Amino acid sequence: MEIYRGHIVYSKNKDELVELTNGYIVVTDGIIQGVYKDLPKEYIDNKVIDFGNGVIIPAFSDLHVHAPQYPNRGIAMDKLLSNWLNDYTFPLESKYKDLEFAKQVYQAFVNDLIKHGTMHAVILGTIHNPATDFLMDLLENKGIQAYVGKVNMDKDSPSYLIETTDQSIKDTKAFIKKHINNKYAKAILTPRFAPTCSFKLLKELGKLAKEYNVPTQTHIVESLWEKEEAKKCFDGCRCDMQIYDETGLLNVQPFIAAHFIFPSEEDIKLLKDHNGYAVTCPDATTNVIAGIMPTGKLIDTGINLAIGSDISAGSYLGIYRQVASVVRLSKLKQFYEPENRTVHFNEAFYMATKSGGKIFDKVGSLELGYYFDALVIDGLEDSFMKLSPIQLVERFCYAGDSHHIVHRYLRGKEI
């Protein structure tokens, strides 16, 4: 048993943050047994690990990140989405046919995830099985809860990244079977986005989803071009989400819809009906100018929402900074489109922790029965003005960095 003392902040729901000043968390075998303002008498003789003025918060979940794009974070940001992909991103992804290159990148990527307090993630690899296998094994050995996808793309892509349909399915099936007994890092089907996949490929992926009970991640209505191109490529489909519905890819949860910037009402209904997740990637959307998700509107529909760093369209791996950017961009959206409302900090923090964590196993909160996947943040307070624990967390999301994370816990063990 471990007992931790410090300020405590976590999401009760999308509207309410729980705040305890100088509270206690009791943990047994990595699972939270209770959160207390005053330590119960039965624990009074136990050793207490005291974090002083540190604030204990849940570890973060990143529900959309491209591991192979990690070398390009913070560079190559001078083009819009289509040219950015063709001129910078696709050439980089072709390098992952070299397993030694992939190993160097993926080791750095996973270490940086942990450094920034991300203990759970939904990750895209590339079309290359050996490299993506290595990434999967690395996460599994570290104990990071993740969904990892071998990317599928059999049309309208650069020649050096395009697959035949049969080879794409064969490699995907091999990838699933290789990792089917993993405890922490699980396979997820990853058609890149509708215009890069044939109907036959998506139908075959739908069969794999059913056969192996594997969920799906993809990019959905990320840009106005993609929204219209998807309908052109799949004649008769009224919206992007219908393509995945008709190919059977919505039937295994969770379905991860990255970006979801220009959804129709039908897109929203299909995603909600299948309990899917819309993932906003605010820094990415400003870097490549795809558009701004109507986040406030989507919250009000009751749809599941989460946050992604979207490295390397996004340039910073820390999800805490994305929390601040969600609020910032929602204000910009409302300024130009008054029918959209501002997202509050409580809602954005919930998306980055408890909401995103729901697709994993009891993570994203500090409530009874949850895993103690937690961070301790410190060094954010001024000597001349006292801040509340919630204010310290907000400052961390706007002005903090990884050095403010002074302790990291994964299932109760400090890492």
Second form
2 protein chains.
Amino acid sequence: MEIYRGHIVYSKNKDELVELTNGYIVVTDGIIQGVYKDLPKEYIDNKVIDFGNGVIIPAFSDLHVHAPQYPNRGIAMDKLLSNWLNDYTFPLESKYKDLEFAKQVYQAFVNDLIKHGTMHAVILGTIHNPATDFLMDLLENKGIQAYVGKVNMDKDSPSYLIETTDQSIKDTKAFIKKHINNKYAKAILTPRFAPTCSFKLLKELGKLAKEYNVPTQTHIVESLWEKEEAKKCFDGCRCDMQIYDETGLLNVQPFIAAHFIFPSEEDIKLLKDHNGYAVTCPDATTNVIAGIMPTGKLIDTGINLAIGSDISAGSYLGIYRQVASVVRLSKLKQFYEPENRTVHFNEAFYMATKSGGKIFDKVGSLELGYYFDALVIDGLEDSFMKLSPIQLVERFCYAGDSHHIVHRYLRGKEI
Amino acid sequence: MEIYRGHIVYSKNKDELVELTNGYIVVTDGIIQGVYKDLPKEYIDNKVIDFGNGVIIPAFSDLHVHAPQYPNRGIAMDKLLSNWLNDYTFPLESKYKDLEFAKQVYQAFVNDLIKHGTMHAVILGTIHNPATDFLMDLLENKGIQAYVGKVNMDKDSPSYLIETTDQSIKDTKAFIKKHINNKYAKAILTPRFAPTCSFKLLKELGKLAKEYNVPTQTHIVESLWEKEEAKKCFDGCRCDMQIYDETGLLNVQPFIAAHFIFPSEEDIKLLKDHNGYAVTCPDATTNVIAGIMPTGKLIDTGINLAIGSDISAGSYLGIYRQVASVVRLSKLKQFYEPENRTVHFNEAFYMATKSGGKIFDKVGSLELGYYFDALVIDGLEDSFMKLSPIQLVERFCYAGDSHHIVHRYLRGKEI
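Taking the form predicted alone as the starting point, write out the structure of the form predicted together with another copy of the chain.
Okay, now the whole complex, with that chain kicking things off.
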């Protein structure tokens, strides 16, 4: 049993951000047994690990990140989407046919993910099985809860980064089977997005989803162009989400819809009815794509929401900065489209922790029964003005960096 | 004489970002004598300070920052502008009547400014002379080139943070005279903005500007509300900038127009004709104000442009992050208002260094004759993919933090 003392901040629900000043968390076998304002008498003789003015918060969940694009983070950010894809992103992704290159990048990527306090993630690989297998094994061995996808793309892709439909299916099946007994890092189907996947491929993926009970991640209505392209998938296609409905890919949870910037009413209904997740990647959608998710509206529909770093369209791996960006961009969205509303800090923090964490096993909060997947943040307070624990967390999201994370716990073990 | 070796990146002009891989900078008495690809023979026997893979860049200039708001950085960021002002900002500013409080904050503020690589700044204080005098003395003693303003506000302000017109003028005059012989930190007139200044006050400030040759900073068309309020300043007032023209405040350079989000053609013409500066504070204008400067358009008019952190409407003191935000927000502006264009990284970096630096003495570039006010950034490269020096600087702006600044030089002295 371990007992931790410090300020404590976690989301109970989207509206309620709980704060305890100098509280206690009791953990046994990596699982939280209780969170207390005052330490119960029964524990009074136990050793207490005291974080002083540090704030204990849940570790973050990143629900959309391209691991192979990690080498391009923070470069070419003033390019057009088409240039960024064709001159930077696709050429880089093609390098993952070289397993040795992949090993170097993926090790650095996973270390950096942890450094930034992200302990749970939904990750896109590339079309290459050996590289993506390596990434999966790495996460599994570290005990990081993740969904990892071997990417599918069999049309309208560069000649050096494309598969045949048959090879794509064959490789996907091999990928699923190879990792089927994993405990932490699991396979997820990853059709890149409608414009690069034939309807035949998507239907075959739908069969795999059913046969192996594997969920799906993809990009949904990420741009006005993509929204229109998606409709060319099959005759009579009305919207992007319908494609995944028709092919059976919505039937296994969680369905991860990255970006979701321009959803139609039907897109929203389909995602909600299948308990799917809309994942906003605010910096990414301003860096290389143009548009802002109608986050406030979507929150009010009751749909599941989460946040992604979307490296390397996004430039920063820390989800905490994206929490700030979600709030910030919601204000701009409201300015330009007044039917939208401001997303509040507690809502954005909930998206990054408890809401996104729901697709994994018992993570994202600091309540009874959750794993102690947690961070201690410190060095954010001033001597001249007292801030509340919640204000310290807000400051961390707006003005912090990875150096403010002074401890990282994964299922109760410091890493 | 000191000779520094490392990668070198600086702006020659808005379009040309110079990069040297493993170049040399020769500095004598704090002034750059030359920048070389290969070390000239005459220096071959001199000791060279080698920064390895570090990149030498000019120190940043922050042209709009509220020092007294430093304790509020990164909090209350999801509030409305009116709540943020009345519940957080004004109450905090009123505390600077307490000189001891001011001393603590301003020392921390200046240290943090330097930590983030900002060596030149245009700073707003509060209405309180002793506190603002302290800030001025602190900067002067550290040798930081700055303009510092005692704020003027004599109407439509909270009862606990307002001056009479006479007191405001008297205190401003005393402030100017007290610091008139300063070498580095100089007085700047600081009418808060048109809505909180009577026309009489502004006219009196115009007289002081002329008498003491003191320039002016203020907020210009920072919101649609303010744009309209400004027109109530005097009968027949057509635009915000006209107020400062009528009162003679445009006649001393540099005139610093913070935000400049909604300028009319006349605002632009007046600012340009008086060689003034439009200062964008991108995070700030999305955090608490709504709107994006038409930066691309303004660049194309040839107007002077610079960047401000605008603490605490802005949440982060590092101007490098704002360089990224300028690019990012220009893409959103273009999305919503397609007559605007993307601002490129070289343009935003120029704004943050050479352009903003022009209002000070010989800073903002690494060319011959400039002070060696410089930073060395490091720890941004990966082992698995080579980046150019410019790409490393771009990554620093998008994904870096103050820990990537490994050396800081002020007129050739490491600080």
